[in-house]
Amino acid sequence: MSDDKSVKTFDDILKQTDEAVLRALREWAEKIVTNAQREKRVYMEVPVRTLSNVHYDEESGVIKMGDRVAQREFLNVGHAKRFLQTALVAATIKDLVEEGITTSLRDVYYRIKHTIPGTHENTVDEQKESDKVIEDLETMLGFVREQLHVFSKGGKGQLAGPIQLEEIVPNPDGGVRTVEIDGENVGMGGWSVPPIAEPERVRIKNVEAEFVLVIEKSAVWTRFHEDRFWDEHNCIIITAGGQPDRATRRIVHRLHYDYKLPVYVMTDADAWGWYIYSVYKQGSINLSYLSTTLATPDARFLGLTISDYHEFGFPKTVKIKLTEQDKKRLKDLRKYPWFKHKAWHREFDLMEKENFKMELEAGSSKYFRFLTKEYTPAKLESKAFLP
């Protein structure tokens, strides 16, 4: 299957978007203008991100913000900081997309950063601030951060399969130039998943792949990578090394609406790998406003559970005691209307009642290979997921 949707050159369809960010940016401002001669008021309309706003909507199977939205008063003092910081902000996104430019969520916090004249105030004390300015321009423009030419830590995705894609890279005069990209022609990295993968930076070619395997750390990936599991198996393998980062939640989804790629999620069997699953599948709380375009709520979880325990002959020794910490955990995954499915609840009852967690790594036990060469591919044959 190839990516032949756009008649547009791939510069075409980034300058489009740029153009897009830029139009939307002035709108914002000349609101703020308006409203302020309009009313005697400079303020500035922010959607509510805060935990009472989001919910779980069980038609789409994701995690959704509200349509609650605050005003944010130039003259009042405790709005006063918040909104000069998103002035800030956002006149450096803007000099970011006219220079053709990416940077980091840090570059933007030291950008803005400075001691307010005849004061000694300083515009940011910390990073979370202009993070969350960020974020909430990310709302009230309707483009993710990624289409505004900010990243943030870098890629955490690897990845390898059938796939050709092509990467747009930015070039130190601004231009930019294509990288093409074969996922089945990698080295032991795999295909390091760039921190923008929006498709105005990252266009998917080609896949001839049957399905996505996601697997949570990045140490099995690469023995499902050098076994070549995704050449025995028609399939492109996956990881972010643990909590998914937004580049990597992206690119899953994208294969899945684009190209009808069923989504198989492998994790360790501990509360910390099952919430790493449900946020592939159904978004983030604290990122409820993208759950359209990051989470795949039909992904399914192909293992590793403590029926597993029993039913895969492991060896006693691999079994680790739940520490307290893991106990509340579990406990905070009942609760949560997305694992309310009768099967999740009698794995939590059997890890609870038998008192113990299992890495991914427990599969080398029995022998190196036994994730790849018994345990995966029997569990694929039995179609054995969890919902």
The other form holds:
There are 2 protein chains.
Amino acid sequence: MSDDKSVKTFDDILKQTDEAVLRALREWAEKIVTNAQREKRVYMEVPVRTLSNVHYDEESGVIKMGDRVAQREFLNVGHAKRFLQTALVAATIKDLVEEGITTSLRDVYYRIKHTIPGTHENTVDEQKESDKVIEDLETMLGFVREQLHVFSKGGKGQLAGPIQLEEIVPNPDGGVRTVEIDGENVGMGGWSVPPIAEPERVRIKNVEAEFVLVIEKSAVWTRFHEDRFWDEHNCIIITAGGQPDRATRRIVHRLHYDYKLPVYVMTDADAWGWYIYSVYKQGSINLSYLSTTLATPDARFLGLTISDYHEFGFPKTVKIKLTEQDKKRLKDLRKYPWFKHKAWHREFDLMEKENFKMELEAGSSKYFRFLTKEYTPAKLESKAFLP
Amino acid sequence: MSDDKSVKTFDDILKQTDEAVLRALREWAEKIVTNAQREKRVYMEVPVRTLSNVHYDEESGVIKMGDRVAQREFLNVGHAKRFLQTALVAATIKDLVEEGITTSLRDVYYRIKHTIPGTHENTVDEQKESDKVIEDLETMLGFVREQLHVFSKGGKGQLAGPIQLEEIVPNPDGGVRTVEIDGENVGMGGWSVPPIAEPERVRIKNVEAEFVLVIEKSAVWTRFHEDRFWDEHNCIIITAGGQPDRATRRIVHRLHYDYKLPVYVMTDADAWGWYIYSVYKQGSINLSYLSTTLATPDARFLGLTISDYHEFGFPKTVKIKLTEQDKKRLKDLRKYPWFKHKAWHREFDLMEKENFKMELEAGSSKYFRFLTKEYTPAKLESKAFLP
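The structure above corresponds to the form predicted on its own; please provide the structure of the form predicted in complex with another copy of the chain.
Once more the chain from above appears, this time first in line as the rest of the complex follows.
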């Protein structure tokens, strides 16, 4: 995971990964051919990604995938289409890597979509089919989707603070150039986290910060940025504007694992915000095989909670009554093993009992700088984090 | 509108605007007092923002507000609450400007929300009430919300190309600093357009580009950026990732009016995408008083259309059948005066007749660089734009 400081040029870093991906693709394809020749049967082995092969690993604190593997056969009516789709996507990825192009999941879907000659059957009908195949290929090849040159959407993340980075950007006609990023000298929008934030494309050069503060909402992040919270508290502030994209989670993960920075997360006091915390922390069930690159199990929850409402004496006008959907989501949270801590269940109980939720912006009911000047410093001082 | 090159320091630019806002606030409040003393009646005059006072101005091509003004009275049961809200928001804006803080609509809502002593009545119950009052104040004071230090959400826009900018960022303890932006040397996420992009905060220093290409979707923008389309075609590429925020529209507007750059817009071929085009072009009905700062009526539509489907020979797999909602939205578009051009109605008819829509990503069904290497250059060459 750690950035290799011995690699000579930036071009090399990206090239190394690209070559490793192409090698893995070739070996994967050759294995299908070899097996076919030996067993007279065309199939590929795909790790099982259903819930039955996923478990929460208490020790590491992440959702992990088991060892079960299924065979996807070419001459099986139930498998043939998925087999074909996998081959098409694999060929597309080979093109992308060879041409030095990155692209979106949606583009890959259109790229492989065509009508099979002589039939009215399409290779794919919906994007979720090609998305699933890309996930299969991630597990089969051992590279994350971003290393296969495929991203989801444009970047959503915004970052500021004492950190120097370097983006390695391929030139359309070959080679790469580098773009220097100084996290202390970014505009009000911050550094826009790119759609792919793997070490071969985003190189962390220097980190002066002592911790990472993840803020759920972009508008709240703007307040922290405007107040130069990162300067006063020597930290990196980052937001993904709601549900985090993979690139933002990847940066948080890398800052924690490569630079040993503690990670604190701030969200609204509601089931949706708390779930977002758990996405940064544990990863999501259907991407369990990525937990080791995306999750940050040591992340701690800074706030907001219903206990905070009482402790910091918020006015009652900030209370928002729970909807049926809020209550349902809260029930869901109770079931997640990583929310099994007593401290969290006390908060769940409290929210249910008092029947309200609360937003980060509620801080402004006191004064505009309440979060940056009073609440967050107090939490950092007392270390009153939730697990 | 034009950046004033004679202003000495950056601090001055922001200070000048802030002082003008404070002056306008004071004059506005004094007028209420003077009128009260003279007429024994406490009221404020609020420009009417309903549809009846809004019209589409053929000549300028923007939606404009008429002259009608309504009186909002303090001692009128139907007006009292709104009067109170307006006074509270005005006081909050005064604080924001004096303290040099910018904040979100949501924060302002919480700031003014409290229970009126001795009653169970809240000053505001929902954010839309304070939002409407801020819009009232924009029209009454003659400053846009951003100049009143209030933004909607964090920045959504991403920009790249031959342009140099300077962000003027206030320091939390007074004064400002500047952040230099080189649009040719941004990372893969581009320059993140800040939540407030008024001339006193974002200074356009130098523009080499010859036109602006607005791209609806962030993922498609990423392809144009990766291919350095802006370099090959000497243009600025910008996206707001869907429905544009005000800051992104403001930057597009300023590049057109201050630098005379033609603006071309690319969206999906569907009613939603075409509506997004019209937001860049004409502004929206409820913000008609802002058309002159946000709209770019000279913008032209580059694509995608159903005609393009035929002209560029897309495979039929890219067709997406219209839903009932698509058809309904298409009907809505027909009613807008700025879509009254024959050329547009031909496209509406064609879409209805052929009963499908199409996304920008459909270009990848040909090859990944189809949009950047073939489609867009062909459109720019032929100048086959829609009005």
